[in-house]
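Only one chain is shown below, in structure tokens, and it's the form predicted on its own.
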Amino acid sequence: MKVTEHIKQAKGKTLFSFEIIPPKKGNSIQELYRNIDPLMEFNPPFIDVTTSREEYVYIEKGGLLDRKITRMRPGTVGICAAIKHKYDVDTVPHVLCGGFTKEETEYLLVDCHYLGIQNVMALRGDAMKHQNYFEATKGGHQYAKGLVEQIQNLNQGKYLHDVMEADGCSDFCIGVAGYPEKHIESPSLKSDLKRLREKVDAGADYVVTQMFFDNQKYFEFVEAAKDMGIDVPIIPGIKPIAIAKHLQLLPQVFKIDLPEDLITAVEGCKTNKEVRQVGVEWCIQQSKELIDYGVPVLHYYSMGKSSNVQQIASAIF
């Protein structure tokens, strides 16, 4: 079932969902299952699975360093299929511009269609570690808008190099990212909202936001999006702070602000166990206020660890 259909069937009730990252290559999927198992009691209608782009590794060969491309966390589509089969839950693979040609993207989407996966998250992705700015893969998309357009074309039976008439065309529900505190590369929030409007006009069905810790920023973002003519569901993405280093890492990586009350509470902790509890309690209050606002889904960034999300969900759902 599509994410938008789940939202419609909920009739105003806030749903619970979460996002996981694939295990590193060579690791078993069982660890992933162990982190998913405790969250299934909260009946998530869908689970997101992230995709990692390629990385460069250097291998010594004859006294010289040979640069090779690798992917540390492969298997997003396979993991989605495994989770869908094991838990009878819809899965949402993340599809990236970065690291993929248009042809590779088409193959991935065809595989998703064969497996009965009805939802995809269309993302540009980040720059590689050695790049100052994002650079499109040769033969790939520069922006998520182009990726959304490709997925919509596939929904209409329009493949890259031919048009196929078939009764079983894909009908993907397409999610895209939104940024309550604007994208790191955008010159302004208004400019960023224009880009979001372009993705919606291209065929995006819903939006999931980057993490935020001040609900007012989300409320203002939603109202500004409505004023821009964006009328699809906007799902808040939430992450509980878990370690003291998050005070520096999250603003640095995601260019987001942390509320002073949260900063003070974390700085007053003596151990990361105490920090984790502060993060849980903050997230519970965030979640309650967002439910009162009427959000369609609370989407938690679990990052492969479920214990704190389980504690939050137990207090909310």
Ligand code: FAD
The other form holds:
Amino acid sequence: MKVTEHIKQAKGKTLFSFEIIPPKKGNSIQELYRNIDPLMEFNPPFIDVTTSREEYVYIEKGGLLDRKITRMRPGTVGICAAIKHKYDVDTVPHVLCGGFTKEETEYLLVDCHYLGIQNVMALRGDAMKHQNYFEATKGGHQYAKGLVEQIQNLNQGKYLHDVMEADGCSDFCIGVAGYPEKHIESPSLKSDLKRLREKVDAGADYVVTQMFFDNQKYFEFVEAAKDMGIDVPIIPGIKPIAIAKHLQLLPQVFKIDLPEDLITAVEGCKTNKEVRQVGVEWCIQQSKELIDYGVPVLHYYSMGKSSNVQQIASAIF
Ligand code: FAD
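So the form predicted on its own is up there; where is the form predicted together with the named molecule?
Now the full complex is given, and it begins with the chain already shown.
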């Protein structure tokens, strides 16, 4: 079922969902299942599975270093299919512009369609580790909007190179990313919201936000998006702080601000166990306030580890 249909069916009740990352190449899927198992009691209607950008690795060969390009966490669509089959839950693969030609994207979408996957997140992806800026893959999309257009074309039976579907078209429900504290490359929040509006106009059905720790930022973002004419559900993405290093890492990687009270509480902790508890409590408070505001879904970034999300979900759902 589509994410938007799950939201409609819930009739105003806030749903629980979460995002997972595929295991590193060479690791078993069992560890992922061990992390998903305890979260299934909270009835997530859908689970997101991220896609990693490819990166360079250096392999020693005859005293020289051979540079190879590889995706360290492959298997997004396979994991979506496996989870869908194992838990009977909808899954949402993240589809990236970066690292994929339009043809490769088309093959991936055809796989999803045949597998009965009805939702996809359309994302640009970040720059590769060695790049300062995102560079579009030759034959790929520059912005997520182009990806949304390609998916919408497929929904209307239009494949690349003028091939038309005879019957049984896909009908993907499309999610896109939104940034309550603006995307790092955007010159202003307003300009970023205009770009978000373009993605929605191109056919995006819902938005999932970047993580934030101050709900006020989300509330203001939703109001500004409404003023901009964006009328699709905006799902808040939230994450519990788990280690003291997150105070530096999260602002650096995601370009977000942390509230002073949270910083003080984390800095007052003596161990990471205490930090984890502070993170859980903060996230519970955030979740309660977001539910009062009437958010359609609370979407948790689990980063592959579920125990703190489980603690939060137990207090909320
Ligand atoms: P876009 O919507 O294309 O926007 C990128 C930037 O370009 C923005 O600054 C926007 O304002 C600007 N822009 C858009 N259109 C134009 C235009 N026509 N002209 C000029 N500027 C323009 N990354 C991964 O690698 N894998 C994942 O699985 C993944 N999952 C994510 C899930 C969520 C919910 C979120 C919020 C992010 C996720 N990301 C993921 C990170 C995401 O790929 C990065 O934030 C990326 O830098 C931007 O992606 P986007 O889809 O928002 O890009």
